[in-house]
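This document opens with one chain alone, in structure tokens, the form predicted alone.
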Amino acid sequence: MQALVIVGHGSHLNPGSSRPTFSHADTIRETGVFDEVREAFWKEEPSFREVLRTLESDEVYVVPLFISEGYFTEQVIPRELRLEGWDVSEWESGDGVSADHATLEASDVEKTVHYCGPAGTHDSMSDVIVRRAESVTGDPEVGDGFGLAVVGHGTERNENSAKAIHYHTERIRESGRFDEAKALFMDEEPEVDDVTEFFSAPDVVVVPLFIADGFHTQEDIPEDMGLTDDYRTGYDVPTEVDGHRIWYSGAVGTESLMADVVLERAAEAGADVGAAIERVRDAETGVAGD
């Protein structure tokens, strides 16, 4: 038997916070490739510390639902599911942006964990930022004329986790689907609050790459870029500022290409996932389309 556990943080404050990490997990449990599927989370049940003791399979594929890797990736994760030996070297990334997964057992509840990077890193998560696009313009071909910002918190605490930010703008930039392509931040240059000081295309696609939906995706960067004085009045999609059409997609992490990632993930550390990543993404490719 293999299980599925997603991993994600959570929040008492925000009921939003883990629907992307349900969302995901229900569409992975469709598929029937896994015997079980489980979510856990930081500050909501079930918990990390708990999730293993729920499974009968005794190997489990950990993804976590998490954008870059750093603390909770790094520390509180195998800390509380208890794996043995465990150290950051066994990802061996050494950039920030490469974790792969780490094969340890917790023998407390004699399972064997393959414990995988975050989904935020995975190279996938590219073609997610693009489907966002694609969703939020109702264009499947959207690119040319187009410029495209994606968005992160940026933080002087954790320097990976701007690292994931320029790593996919980078890697979008060099498909050339967008006539422009540009790493922003809510509090490090260059700062989404100037967004259309930074484009000449007369058209942006705003792609936060954040999980789920909260309160800075949902009221400070409206906010800040200007699409509305105050995010409780609402703004329209697309909204012209300084003459740019800004198209605003909220958190990418809500895309239901996201489940995509979480397989991949699991796939590269050996699950048996059959043909679930190619349905998966024709499903939503179909989804886009309509």
Second form
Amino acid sequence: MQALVIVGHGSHLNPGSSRPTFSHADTIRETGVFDEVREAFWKEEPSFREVLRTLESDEVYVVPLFISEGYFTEQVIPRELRLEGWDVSEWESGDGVSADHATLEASDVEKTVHYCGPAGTHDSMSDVIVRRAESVTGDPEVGDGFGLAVVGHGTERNENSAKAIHYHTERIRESGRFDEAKALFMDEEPEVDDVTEFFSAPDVVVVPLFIADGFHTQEDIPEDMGLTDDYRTGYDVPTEVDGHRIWYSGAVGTESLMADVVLERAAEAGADVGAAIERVRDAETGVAGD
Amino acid sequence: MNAPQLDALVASAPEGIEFDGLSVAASGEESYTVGIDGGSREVDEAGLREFAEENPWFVSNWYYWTRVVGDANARYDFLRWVEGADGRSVEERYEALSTGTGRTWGQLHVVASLGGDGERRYALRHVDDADASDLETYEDPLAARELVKHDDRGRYRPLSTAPTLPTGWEYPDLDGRDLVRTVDFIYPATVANWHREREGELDVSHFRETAERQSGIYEIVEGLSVEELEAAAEACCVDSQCLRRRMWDEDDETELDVPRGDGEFPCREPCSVFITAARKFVTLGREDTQTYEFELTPTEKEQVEEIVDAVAEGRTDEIREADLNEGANRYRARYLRARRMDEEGLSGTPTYPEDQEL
Ligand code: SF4
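After the form predicted alone, can we look at the form predicted together with its partner chain?
Once more the chain from above appears, this time first in line as the rest of the complex follows.
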């Protein structure tokens, strides 16, 4: 039997923060490729500490629903899951964006744990960002005449978070799909406040690389960009700011195609996922499935 | 009992069966020793079938537990516990199951009853709804996650085992697997830890050990003194706040005086809500006390105490609007504030002395 555990941050204060984890887990459950699919959280239950003991499977794939490598993926999660002998070098990610997977035993259960790198740094996350741009504009061809801004928190606490933002921005820029692509941040230069200064394209899609919608994506960023003076009164998509039309998408982690990234991570770690990746991808991108 | 159950029994007979009072053993080529509750007689295969027909409950009971539930694991143990399999004979259980037999698990009320051919069906609802009709009905265990996210007053419940489980819903008809899944969505990991405890394998992480493991902003919880730890456990871990039975202490040697609680399922280590609270308590403990002088009437002093009590017990909503005899009544509190508090604070006494403006 094989199980998938999606681990997220969760919150003691905000009930919405675990929703993306639940909904991606549900999408994957429906494919039926795992005998068990379970969510676990740092701030909600089941905790990282107890999730493995609730499973009957002995092969467990753990995928962190986090944006970047760093404190949570490298220290907290492996420690709390009691992954014996965990050493971050097993991921062989020197650059903060290449963690793949490592196979370990958990010391409180007789299970083999395939511990995967975070969803946020997987290559296919670039596709989710693009998909987000498509869904917010309602245009599956969106790109021509459009700029794309990928927004991160930007903090000294975790330099890898900026690396993930730059990594995907670069990949999308190289794809040539948008006229321009730019990485922006809330707390460091270049700042999302000045979004319009960085683009010459008349239309700009702004996609925050966050897992869940919360204060930052629903309150700070819309206000910082000048979409609204007060987030409570809402804003239009698109909103005209300084002669540009800003298409603000909200947290990328809520995009249903994220389930696909989680599956990719598990598959690369050895999970037998059959054709689930294609099925989820087709279903979530509206292409007729088989 | 149905035909597949009977056939399964006949097919299993050569390896022998001992289950809940039913025994079948091969005693030669196509001859068996069969019995109920220790009795025995010799039969051939036709006799074995006849014996099974005479004791359909025993056969369907054996089939349900070994073939439908299978494997003696946490789920198996929990389902056995639900119908009281330990202390009751098969006859007594079937009797009880025919009208439904119930158990309480935290604030959950589980009722097991007989399904078709001796299999079991389970119903799940809030204990307070045990006799209610008109409940919203659910089938999908996954729905439970959303169902229990907020209490009846609409407030988010970050601690799943807080005694604030919302009412008004029911799962009228679950099979054993889905029952355990649903319970696990409502009270995550409780079945697993309860099972471990019964097996004598509950792995407890005491407070000091758990604190030592913390990193980042939680590193400081190590600084909680034993007196503060007692107060923290009393604040968070007693039955009125959490239905888990606290099994952790300060460390292996030092038990806390705070009652563990009467919950069915154990708490094996300080949870994330507790650790977050402990972090706050450590920072509170870092402040020195200070002597203040201000005037209150005896009744006002009592009123302050009553207000603290009411907030601590979560009773403020129960205090009636016009009940002026309650210290924590809103009008009384507003009156106290109007009379005794100004911008300097209580009775005009500043919180910080003038030479120590913050
Ligand atoms: S630590 Fe206390 S509050 Fe937390 S689950 Fe255990 S008993 Fe409940």
